[in-house]
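Here's a solo chain for you in structure tokens, the form predicted alone.
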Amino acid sequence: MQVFETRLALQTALNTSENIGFVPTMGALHQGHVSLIAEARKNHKTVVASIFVNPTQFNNPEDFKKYPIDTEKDLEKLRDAGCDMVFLPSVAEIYPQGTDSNKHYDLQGLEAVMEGKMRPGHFQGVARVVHLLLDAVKPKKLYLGEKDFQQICVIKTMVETEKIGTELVVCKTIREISGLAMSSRNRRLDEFSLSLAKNLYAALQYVKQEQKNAHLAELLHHAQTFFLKNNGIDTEYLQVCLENDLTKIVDKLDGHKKYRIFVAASIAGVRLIDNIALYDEK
């Protein structure tokens, strides 16, 4: 496995590669990331991953400072997973002119809801860094995990509006035995907090299972109270949205449309997100 710290060195190595699969990460890798590498490995001659903790997508400076970094272990995991090349740039390499930018992406309202509403500027930072990484790697396909579904919608919109010829491949969320979605943030939770965190998935599953038996507002209130509030979990949002454009649904669900339920909550000061489809996925 080759590791490159500069865009020029990476592009020189990729010069003769045409069928590239790409997995962007911020490090602190877990089995979810490994599964993305494995999926890319099935379909591409060359698999590239990046490790870059992007400062422009952190609206909370303390969150950026606390982000776990263990590059040597991350590289070992990527090597074991069959990754061919790793792009490991510095902030100066990604943003040679500095992190301030006049570039503004038209995200079609996606940055005004849920994560975008709670984290102003976050998705502009995401769109910007992914755009720069795609320009550096020029992959045929980009592999992303379903846990960050709103982020996937943002990246899909950016790819379309910027006319980038990369296909997005969305892979299933990898979960702990408890149901908790795997996340780099999970390692910041102690054993007791991890036992509480399983209630996020339980709340989502409850709404999915009971969606035909009660009014949506009642279901969400019960899920919020029983699974989250009663367990000391501080919820930022628990809501159902249309899958295609993330329009919030507050009333009845139309059986002919696809919906997802999303949650964001803090446990012991650690912010976690999750989502599941409210239909049976094949």
Second form
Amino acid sequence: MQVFETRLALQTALNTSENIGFVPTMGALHQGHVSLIAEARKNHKTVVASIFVNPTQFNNPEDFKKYPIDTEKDLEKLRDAGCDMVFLPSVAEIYPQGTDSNKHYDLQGLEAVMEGKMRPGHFQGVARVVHLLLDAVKPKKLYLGEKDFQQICVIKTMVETEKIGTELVVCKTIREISGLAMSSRNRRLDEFSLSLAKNLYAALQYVKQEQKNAHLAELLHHAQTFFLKNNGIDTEYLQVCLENDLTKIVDKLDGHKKYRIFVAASIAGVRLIDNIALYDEK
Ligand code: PAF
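Previous: the form predicted alone; requested now: the form predicted together with ligand PAF:
Let's see the whole complex now, leading with the same chain.
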């Protein structure tokens, strides 16, 4: 596996590669990332991953400073997963003109809801860095995990509006046996908090299973009280949205449409997110 710190060195090495699968990451890799590499490995001659903790997507500078960095372990995991090349740039390499920018991506209202509402500027930063990374790697396909479903919608919009010829491959969320979605943030939870964290998935599953048996508002209220509040979990949002444009649904569910349920909640100061489809997936 080759590691490149500059765009030029990476592009020189990629020069003749046409069939590239790309997995962008911020490091602190877990089984979820490994599964993305494994999926890309099945479909591409060359698999490239990036490790870059992107400052422009952190609206809270403290969060950026606290972001876990373990490059040696990450490189080992990528090597074991069969990755061919890793792009490991510095902030100055990605943003040679500095991190301020006048470019504004039209994200079609996606940044006004859920994660966007809670973390102003976050999705502009995500769109910007993924745009720069795609420009450096020029992959045929980009592999992303469904846990960050809103991020996928944002990146899909950016790829379409910027007319980038890369296809998005959305991969299933990888979960612990308890149901907790794998996330780099889970390593900040102590044993007790970890045992509570499975309630996020339980709340989502409850609404999915009961969706035909009660009004949506009642179900959401019950899920929030029983699974989250009563376990000392601080809910930021628990809501159902249309899958295609993330419009929030407060009333009735139409059996012909595709919905997802989303949650963001904090346990002992660690903010976690998750989502599942309300329909049966293949
Ligand atoms: O999901 C992430 O790890 C990041 O948001 C991404 C897509 C690598 C962009 O920095």
